[in-house]
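This document starts with one chain, in the form predicted alone, laid out as structure tokens.
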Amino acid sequence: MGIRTEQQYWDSIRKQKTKVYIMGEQVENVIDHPLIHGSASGAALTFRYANEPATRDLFTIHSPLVGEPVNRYVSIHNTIEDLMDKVKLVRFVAQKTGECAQRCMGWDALNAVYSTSYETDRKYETPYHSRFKEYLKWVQKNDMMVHGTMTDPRGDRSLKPAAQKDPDLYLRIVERRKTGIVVRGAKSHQGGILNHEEFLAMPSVSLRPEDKDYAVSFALPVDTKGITYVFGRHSMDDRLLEGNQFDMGNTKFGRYAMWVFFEDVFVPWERVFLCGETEFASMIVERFAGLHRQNYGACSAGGMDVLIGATSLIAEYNGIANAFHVKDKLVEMCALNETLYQGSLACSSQGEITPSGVAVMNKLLSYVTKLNVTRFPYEIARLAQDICGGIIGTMPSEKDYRNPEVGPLIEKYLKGVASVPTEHRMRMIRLIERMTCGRTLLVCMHGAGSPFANKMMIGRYTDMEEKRIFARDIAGVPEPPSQAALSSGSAKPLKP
């Protein structure tokens, strides 16, 4: 099949027959409920582009493995090159959305996976990687859609998996037959999920041999019997089951997370690979969530390029945009957003090549990028809302602008630049406010990881006595007894 279209995705995405519950009810139809086809709507466009002749290098690449082009988004990074290529095209989704086409998470998995299966093979003399490899070349000929599940709910977090009084918190094989394994747990907040048709699952803690059982990796269609999703409310949902035209401020695209609950589900050994090889847990772990914090400073920026977008629009319809310190808090935002942007090309230009060819991210500069996401995108969002005032908390609802008896008077008293329509000024507003108060900046905070996660992981890969070596030089200041090995030879050789 090869590179698929629009049309040929969402065709494929309607023919799934999975087990899913939305506000307590069963739902059918799942990829059209008004909750959900926004974010299918995003996931669209990543075929869309890769078939229209502007955009097609940047959204297919040679596949070395099938010897043909392929979707970028089920490609494996070969190169530096290929990194940089890749937040470039993640930040270009987020502009044509303002939200995530959430396909990313899946194209991390597989690089992860493919990675961390080569190295536990060459350990072990499993088959692990052979298998990834099959599976690979069947997702990139037929340009699957592939969601990288890993968020265990982790119940008593004091506690590692094997010690928790419910041991099903975390993702577990709970038997092994000769055909495959069988599998019970849950993953919680995966985004977008159900516009995907495959999932990799992935172990999301560092695991000891007591954990045997959580340490598994594994891929399944989206649909298979045993797996039941349901919808993880978000503020503004009721606006998009209300089907307005524009109270919920994007009017095309959205996103969703879905809990997944895995209830003794069957998976055949060609669909595994990793099976209780604990301590190849954490490499899993650390290659996804540097790759998925790579992005973060992209689309990130992608999305704020639409907020600045839209403050800057509302400024003009206010009759502020020529204040002085409008165009400063203007100016500030932009460059807090190519900060943002520069920590994912930065960590980009400076990866490695792993040991199975793939090339991953710089771990210290992908932490550092994903923590200033924790902090740039609020302050963008604080001024926003400064520039467009508090309009953004106290609009009438687009029901009431269309009510014969009131909205004339909404038309009338919620005008600003006399050649600007209300309505376009109410949508502005709208967007402001979806971007500001929903869900986009939640995600900057906990989405591939929590600050003090994001510190840890800092602290772990600075290399502090290197700098205190620095300092002592320049200072004049001699070694400390303590650090006589250090001269001898020990230490790791300065970076040059």
The other form holds:
4 protein chains.
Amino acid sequence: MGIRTEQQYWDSIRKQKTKVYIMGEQVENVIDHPLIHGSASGAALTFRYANEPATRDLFTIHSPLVGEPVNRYVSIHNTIEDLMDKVKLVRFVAQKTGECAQRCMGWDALNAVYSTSYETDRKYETPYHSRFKEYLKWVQKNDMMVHGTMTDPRGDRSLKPAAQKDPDLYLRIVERRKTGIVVRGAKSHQGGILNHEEFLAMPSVSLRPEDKDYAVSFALPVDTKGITYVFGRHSMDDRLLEGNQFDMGNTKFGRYAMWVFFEDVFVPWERVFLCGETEFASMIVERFAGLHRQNYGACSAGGMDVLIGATSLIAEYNGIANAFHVKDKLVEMCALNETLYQGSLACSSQGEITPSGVAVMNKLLSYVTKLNVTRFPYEIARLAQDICGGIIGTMPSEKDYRNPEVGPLIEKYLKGVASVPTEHRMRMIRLIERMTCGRTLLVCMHGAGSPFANKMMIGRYTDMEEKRIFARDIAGVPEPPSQAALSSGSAKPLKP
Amino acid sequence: MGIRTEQQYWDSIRKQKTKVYIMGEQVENVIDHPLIHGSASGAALTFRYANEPATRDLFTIHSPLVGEPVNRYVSIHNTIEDLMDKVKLVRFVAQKTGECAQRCMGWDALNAVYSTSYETDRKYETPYHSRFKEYLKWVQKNDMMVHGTMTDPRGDRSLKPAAQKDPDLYLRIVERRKTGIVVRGAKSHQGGILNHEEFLAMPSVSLRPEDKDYAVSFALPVDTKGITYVFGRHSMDDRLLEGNQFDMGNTKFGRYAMWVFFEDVFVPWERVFLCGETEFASMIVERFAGLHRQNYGACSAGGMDVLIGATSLIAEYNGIANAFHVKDKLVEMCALNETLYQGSLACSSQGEITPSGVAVMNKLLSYVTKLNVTRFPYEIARLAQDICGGIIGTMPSEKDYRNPEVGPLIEKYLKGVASVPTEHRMRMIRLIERMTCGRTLLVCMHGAGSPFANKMMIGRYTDMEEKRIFARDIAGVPEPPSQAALSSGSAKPLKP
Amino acid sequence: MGIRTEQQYWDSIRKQKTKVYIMGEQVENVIDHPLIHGSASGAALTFRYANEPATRDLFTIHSPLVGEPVNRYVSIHNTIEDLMDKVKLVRFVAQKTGECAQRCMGWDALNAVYSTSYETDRKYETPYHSRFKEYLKWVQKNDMMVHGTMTDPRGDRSLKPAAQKDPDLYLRIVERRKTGIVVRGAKSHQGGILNHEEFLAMPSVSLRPEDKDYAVSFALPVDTKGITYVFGRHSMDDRLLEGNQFDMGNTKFGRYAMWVFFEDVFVPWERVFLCGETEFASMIVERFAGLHRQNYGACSAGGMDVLIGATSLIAEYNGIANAFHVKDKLVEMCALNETLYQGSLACSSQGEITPSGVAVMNKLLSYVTKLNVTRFPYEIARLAQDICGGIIGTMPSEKDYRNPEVGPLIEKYLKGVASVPTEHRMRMIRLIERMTCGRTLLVCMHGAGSPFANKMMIGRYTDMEEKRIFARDIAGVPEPPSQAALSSGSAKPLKP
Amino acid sequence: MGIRTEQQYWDSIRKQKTKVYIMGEQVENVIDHPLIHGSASGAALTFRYANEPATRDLFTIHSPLVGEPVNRYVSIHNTIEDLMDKVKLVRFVAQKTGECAQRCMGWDALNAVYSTSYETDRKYETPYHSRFKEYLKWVQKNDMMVHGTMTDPRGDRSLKPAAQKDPDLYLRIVERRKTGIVVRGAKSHQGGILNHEEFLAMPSVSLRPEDKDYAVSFALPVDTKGITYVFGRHSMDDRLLEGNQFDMGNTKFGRYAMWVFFEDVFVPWERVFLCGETEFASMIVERFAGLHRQNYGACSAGGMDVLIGATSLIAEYNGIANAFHVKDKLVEMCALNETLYQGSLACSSQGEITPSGVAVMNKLLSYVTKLNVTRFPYEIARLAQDICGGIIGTMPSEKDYRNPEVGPLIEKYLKGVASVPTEHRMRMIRLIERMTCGRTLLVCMHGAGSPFANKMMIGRYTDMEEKRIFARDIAGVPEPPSQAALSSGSAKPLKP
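We have the form predicted alone; now please give the form predicted together with a further copy of the same chain.
Once more the chain from above appears, this time first in line as the rest of the complex follows.
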């Protein structure tokens, strides 16, 4: 079939029979639910752009595996150039949606499991990589939308999986059968998973030998029996339920996350890509999260491009576009934003080729990129709220605006500069509200690793000994006897 | 009547007949509307505490004007000690509500108009101060809840009131009659105004001679004919409409703002306290906003105390309370927060007594305090979101939690440490969500002056010449001839 | 004798016979050494201002102990007002010197030992307080300059005093005789100690029972036999040795620190104020350092006033005084600076009276103040360097300026705006260089406690349980059973 | 001759007869002067590494111009890969020196003038590019060390060159002869110029038609008659004159800047590459400064690597290497530092090929990189001073350490952990002092453009209109009529 069209995607995705709860009620035709549809619309763009002449080169690539062009979101990265192109694609999509196309998660998962299964097989002569290649061929040929499914609920975060009071707080194998395995547990905050036809589950933490049952990776259709999805709320979710034209801020696209509950779900062996090899759990985690961190600088920069544009417009609408402090703040926002993008470009440019041939980003630089993503968008948002003015927290509802009694009062008194229609100003304020009070910043904070996780790994991947040699050489301090180097004086790595 | 009880307040406030629109519909019994009631509950505390033995001293004070104790919120500040006590009271109330008691605005307005009317009369032999004293006596004797009403819609912010294309974008006098005046216009984002029986309107900017019709201050009952109120939305308003127990985050108190539209409203002369004396507009603005800035360090510190407490609890519930980085971040939050409080204490301690005998805070230090309030709470909130974890943006709704089908799954999988009930963890997450994604930060940003307004005034009230003398003396540079001092070399003050 | 004159101070201080090494050589008449004299000139101001009509009220106070006015620097704080006045005095002196009058250390030491000896005696019936009162009377009557001497070298900072490999790395008692004690060890970086006639030694850390020999406080003349002083270098010290008029930046005042080595020095009993009562070591440390932290916000604000003034002037000399970004940066510098001052005012205003009647600042707020002092001056300095321009790191020497061959070239080409003499510009650049590249920031960082020490104590003195109660109340979470409160879930305090 | 050896460089550079003043005295054999020699030693490394097997590939490249390998520092960038390699080389050298090899300035100048002269000729049919190619061939064949010489004194910074009261405050042509031109003026703070055999002068600002005489670029030998050099002081320069082993901090390398005065200096036509074409001044400035900004992230990261290494060592020497807050701060330092490096990598990766075939970095991203360089190293230095401890500002001199009387006291009492010699600790403290109090940060602030210059250009090169289109599309706001787009509402670019 090759590269699907947008319509093919919509047709396929609407057919799925998933068990979903939203706000306390089971929902049918979930793809057209107002809390879901905007996010699926973002996903749909990945099909549309793959078919449009202007964007086709960026959104498709030749796959050696199937010998034909495939949608880039189901491709394997073979070169540094592939990594650089990925980053550009990611920013492009974020600029168009102000949110997310959801499809990078699967992309990163495919690359992580492809490369890790290769190395697992090499060590244990397991059949995971050949199975996975078959699976990937099917995915590429059918341009499937595959979700990357990682985070576990984790319960008491000071305890490893097997040490939890309730062993199900990390997804685990509860039964091994001839034909497959049975899994139980949950995956928390899975972004846009219902927009996908398939999901690819992975462990979410490094594991010790006693955590064997948690070392599991597999793929299943999203609407597999035994799986229940529950909608994860965000601060501005209700806005989407009101039936308004603009009070939701982003009038076209959206983002949501689901909790996924597995009540003893069966997985056939041909869909199992890791099963008990605990030492490879951390490789999957690092590869997936690393490729995801690689995106984050570009993705958040793309989202912030929208916010910066909106802020520039509201400054104009408020009549303050030429105030120096406003221009200075806009430049500050841009500088912070391009610093994020620089991170994604840089960690891509310094990537490496792993044994299976998969290109992955530079680890250290990707952790640094993500750490900055947990900080700079917050300052960008703060500046946007500053320039938007107090009305960002007090604007009457769209329903009031459309009410014949008070609508005219709003029309008159919410006017900014005379040349701009009141409704345009209201729309722009709502967009800024959405991007600064909604879920955007939370994703920047927690997606692909919270601040401390990044700091810990920056500590691990920094070659501090090299820096110490530079300093000793310049200060004229001789190298210590090897004894000393091993002594307690040498710092232990950063731990929580 | 003296100091009212909480019940007397509720009885009185429920009797008002105001014309209010919320989300496109006119609302009766507005005080019990879920979007309003939490805020009124905050206001009610100011009556309750004035009657409780443990808090009576903080919440009441002897008024020389009426010769009896009055609620502190209707008192005039006569000493530096009064200012210091105000700051403590304000933090106390914010700690109890996590929001606002709304009553400082009126307090600050009473002090601003009391002192300004005195100085206006002294210059122009106008009758404003004696009128206002009569009004204030009535307010004190009846423990009225009086709102301070300032901000105008402002239209094109690069233009002064009389230069706007629509002259009504600042509240103005459209007619002067024998018995009083008629006003037209609007006041935007008026916090908690419906919880009050009266409001005291003031100009919101300094005025030029041609802005004469905008130099107007007056008091009226909130339910005066001709006034329409429209609810100002905030990011998490719908949550209060769902009928849940905890999904709104703050289960007891709230905050809202109204747009107030004046369609040719009559004000009798005895309620008019400024009428055309443009030069005194800025004195009212500076006094009101200054006393309000004085509060802000303490008020936001009180609110952030709640957020810091919630963050400390969620760290425990997540099992990370003893991670060093968590403890370090909590200390950072506390340090930033006490810096805000220090600002309120300091600007109070360096206050001065104005000609009418009203004590006011130190201007320069109050601007600095407010500038910090536009920054530090954002960093505190960022750290709270960090420690709370990704679940802050993805937690299932309370309705799902109470659903018999998926409720048990949530109960099981949203558990943190084993000893803490899942519901407690969910409640705490909702509170953090509310305080970091809701209106709280927006109020810190824009209440009592946005960042640049504060910076401009810090520039104005800094004695830079004194600092230049210090530097010249130490560097051995002689004072320039007076000519030079007047030259263009000397910097002009900061302007937008 | 009462309050001394400046001349009496100079006469007295020049008579001292101290053993001092500077840059590898023993120095006579050390007070007139160019590395020392500027600092003594700062000290001399404390005598001058006490005798001048305009400043007498700020610099003197009635002492109940001797029944007459004394120099404020040898007084005991009896009221909150005394604390507030102290803060104002401290900023005033820093503004005049751009450096330090050195005399607060002794002031704070006198108050710390006075109040601690009272509480030690109350518990152990020791004679320390009465001895100290006699000492203090002598000090007050003779207006002695007394240094507060605390920091020990500390060797391996992970070990307590008695656990060090070399037991002398904290000052300690090596012999107890009938007539007194003998001490050995060192005190590191003692600011301006040679400007003093006396010093008052104190422990520098909290002690365990086995550290008994380190629990010692005593006073001695600065020129006591057995004590050797070695000059502590700072980045710009050589500049003072060049015999120039302005290349040292601050043309009048200075600052230095000495290492003080005690080679078995005898102290008679009447000068011993703590001797073995380990538990009171931490009280002295906290009182001294606390009163010193109280100063720091005001003192560094005063110093930064000079830097801000210099920056405002150099902006004018460079022709950029009216650039918006320059004005904005100057306001930012002022705002940060006043925030420091607010800290000192606030922690003073919330002080308390200890059992001996000594007023001390609020601990929590003083730690917060000092933490901010380790940060904000760095940003102020960064902005000063920004505005000063690249010449701050490349300006030819004053000797080149005075050279007949190249002097005219410098005169011509280092000109800024035409109206300002080149030399004025050069002087101002040198002052900014001195205040941003010299010792100023290092003192802000490390004086009265480094950042982490302050953070640790902010953690200790924050009432986190109170904040958790606020949060639980608002979220509707019941108090946990007392059992739970004691469990491991409750966070342990912050430690290194 | 091709690639020179280090010895050839030293031999050549010592032969120059320049007229130099340092600290008020004319100096012979300037290359061996202690204030100069460390910097020349850095330059010498560029020759050494070009000849060593391990580094030859990084330090040499084939030049199509001369058809042989040349030292990379005299090469023209032909590809993006060349730009990426440049960035790696720059960090490598900075890590080895802790300072600077000075040779990038010339490298960037050669590329800037090569490419600009090509475009000037294309427009005006001038002979500059062919002349320059001849010059470059000679430079490449002889591996000359060529300085890039740009910054003018600038006088009153609010005035353009021709508007200055003294027309010489920017270097200018004062006479045009048959054989060449005569120039007068000065170039300020020229880093390491005396280490070079040649210099290549360029204009430093964009010019208007009336500034014709200032549009001049040319090359001359450093020891040309009529040129006088005066040493630019830095905060720690005297340390290098004391004849110590380590009190200067960096025991091997250094950095200095000279003021260069031109008293009517003759330049033959074959060395003139721009002469009056004012519109191309800004192209030279942007190309040179842009390529220099490209270096800055890598160069400052390399220097900070040394500082971070030194801080890691001093933490060990102080016994605090395992304190969490120390490890956390070291990670913070690394993260900030890699963010700088990311900037250099990213702006290189997004470079473009200009008409002459010269590859240049992405402008926008290079401005962002440099803006970050004016900030992050300051925070890195602040953290280094924090961890180093108070001794950084009070350590006795090396001369005291070597004094037989007090040396033993210092040896004993300046000990940190028992296993590390006192002298090692002292050396490391001096290195940290040098890198945080010396010139390092000033170069980060002002080299290749001060903060506001970068912000202004970020404003100019940001495609804000594109971002506004994204926002309008998502908010559902139609594009304004073209009329409106041209109206005053559209913001004007950021200006001082």
